[in-house]
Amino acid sequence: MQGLVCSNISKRYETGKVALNKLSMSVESKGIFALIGRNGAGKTTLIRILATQLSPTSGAASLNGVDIIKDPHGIRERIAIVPQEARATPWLTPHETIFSYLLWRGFDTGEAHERADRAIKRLAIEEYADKSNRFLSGGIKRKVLVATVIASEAELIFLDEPTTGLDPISRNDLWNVLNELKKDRFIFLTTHYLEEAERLADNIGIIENGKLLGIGTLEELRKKVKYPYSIKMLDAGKKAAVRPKSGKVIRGLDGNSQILTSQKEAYAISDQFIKKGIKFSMNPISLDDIFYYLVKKPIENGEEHEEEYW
């Protein structure tokens, strides 16, 4: 089968920790696939296995028919990766960074220079091309790393939490770049920013404790949740005794409440809130709602109390 295929991938470390537990999935090799999960869910372990940096305890994986486990050298020619801990070498310039990487991958000097120039132009960082990386902002440094891997024209690009630590403006800039790149690249990214996955991904996987809980487009994942609408109270100072005929009420530590319910019930509750002057928002369920429904925990740290009504 073509695309990225994983069959019962498991990884147990020497400490006894199980990072992946018989994970199976099949993803078409185009666009952006986002794997979301909380810290420690198994995202980085999976990406390291698929990028041939780590061997699984058991299981199999392939990319467009090439066996990732049995033929790591064959697969490395087809992929490129920006690990979570990757940093641009401080004493090199962006052009030197990309150029040296391409030489390492086997390109000759002339082609390496040409590819570096094209990648720099594509990511709109020409004005920084000959400045030392140590003088660049965090957002530009991340763009340099992305430019480095796309210059290779690899079939599959792995980006492990590429926007972690970036300010909102730099993150949005990189999102725009990735949205453009996905038109002719297959990008596998991991993230714990749900908005990032919602904005970028053609397909999304949700992982928790090394297990894949759901995979598909956002609309396909919405079908996994029993309730299609979400109502969020925005006024924590007001209390409303809400007892939906069917649905789920989640009360957060900040005093706000969220109700997952049917469309009909959502409109009925909205009418009550309007009459009582309670501030609220009503929307089709978001990826954040789906994540909580499947994982039973929020993606950020914190606790919530949950009540259910049937």
Given for the second form:
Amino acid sequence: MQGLVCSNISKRYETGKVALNKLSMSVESKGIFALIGRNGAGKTTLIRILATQLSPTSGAASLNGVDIIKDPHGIRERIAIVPQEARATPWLTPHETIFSYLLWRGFDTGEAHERADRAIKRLAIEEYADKSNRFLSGGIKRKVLVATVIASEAELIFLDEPTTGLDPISRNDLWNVLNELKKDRFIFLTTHYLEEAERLADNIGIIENGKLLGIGTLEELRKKVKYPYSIKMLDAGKKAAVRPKSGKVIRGLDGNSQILTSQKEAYAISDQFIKKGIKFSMNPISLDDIFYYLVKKPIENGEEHEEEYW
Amino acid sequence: MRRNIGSQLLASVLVNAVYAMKNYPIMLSYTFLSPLSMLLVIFFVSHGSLLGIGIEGGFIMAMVLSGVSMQGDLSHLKNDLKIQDMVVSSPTTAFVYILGMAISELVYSLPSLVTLIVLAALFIHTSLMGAIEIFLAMSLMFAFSIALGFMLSTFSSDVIQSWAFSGIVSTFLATIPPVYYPITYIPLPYRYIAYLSPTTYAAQIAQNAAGYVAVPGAILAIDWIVLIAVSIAIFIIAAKKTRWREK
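Could I see the form predicted together with the partner chain next, after the form predicted alone?
Expanding to the full complex; the earlier chain stays at the top.
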């Protein structure tokens, strides 16, 4: 079967914690697939299983017909990973980092040097190529790690939370790189930045408590939410002073009321708000809304905050 | 794609030895001083009479330290830098990775090894057969310590834990056993405890090969059997228990 396919993957650690619970999914092996979920949702466990670093308790997985669980050596020819919390080795330069990784992948020294130079150029880090990694900024170090794996011949690249901890400018730089890279590679990334998934991903999976709650393009995920429009109240503390004919009022991530409803109803409500002088914003639902709708919990504080007004 | 195993071995040597030595030369002094400092103490305490045995002890210490250092290095690469995770998800096999790391430890030990070889050439007078025996015993010690180091590294989840492993292993394999002096220096009831360490057998073989002690043929045969058996056993345990792909 083509693409990346997971069938009933479960993982129970020795501690008894169930990290994945019969997770199944199928995704085309091109572009960027983003797996989003809260901390501890099971993202890293899944990526480590697919990258052959961890055995599942049960289940099967394959990439373009190659069995990931039973033929780890076969799959390792085709994949590369930047693990979560990976650090650019402090006593190496970026060029040495990429060069040595390519040697580990079995390239001859000549080709490894050429590929390292090309990757450094592609990520525009030439001026740092021969400086020690320990003197580089966090953003450049992260680029060095991404350059390391893209310099390889791997057709599937796993990036586990690649932009965590980066400042907005460095994050944007890396997003540009990934957007360019996805033209010729399949990138599987995990993130808890929903904006990142929205900006980059062709397909998105939402994971919670080791289960996949939804998978598809942003449009396909929007269809999972009954209400395609979102109205956010901008006056802190004010509740929706209207009763939509159809829809749902929830407390948004910022603590303000938020109405999820149909397009027609959204326009009707907005008219009422304008007349009453209530500040609001109206948009098609974002990935944040979808995520919140599916997971039903704010991402950060883990508290239940759902209010149904009718 | 055809993978070049020579390149894969070179990668480990570059990352763990050559580039590290280039950036942190202070590490060289550690690998240089550890085997030689004990040799110096033995030399002074014995008024020079145990110099030859001490040099052989220095070799054993260097071999054991290779495994001890590799255990720490692997733990650092795995737990702190996550390089090992990147290598696991690549075409490099566990065997090639470890072989490369083992060679890198030898490269790291070159300053002390070269010094010991020069001292051995000057002060140890043995036959070609004796030199081969010493070389084989040292090779077994090296293989044993590398397998032990790899196995321990896969069980450590933090570099601080690996420091504890290092201290315990070097104490029980190189400091307490009679590698820098003949086993007869240890009073008899305690001598049996020394035989719990494989380094005791390696030292006895080396000391006999250089003519410092006369070990009966049967005892020597037992020394070899124990040394080979322990090395094979630790290899089998390492192969079965080490975790390349975690459970």
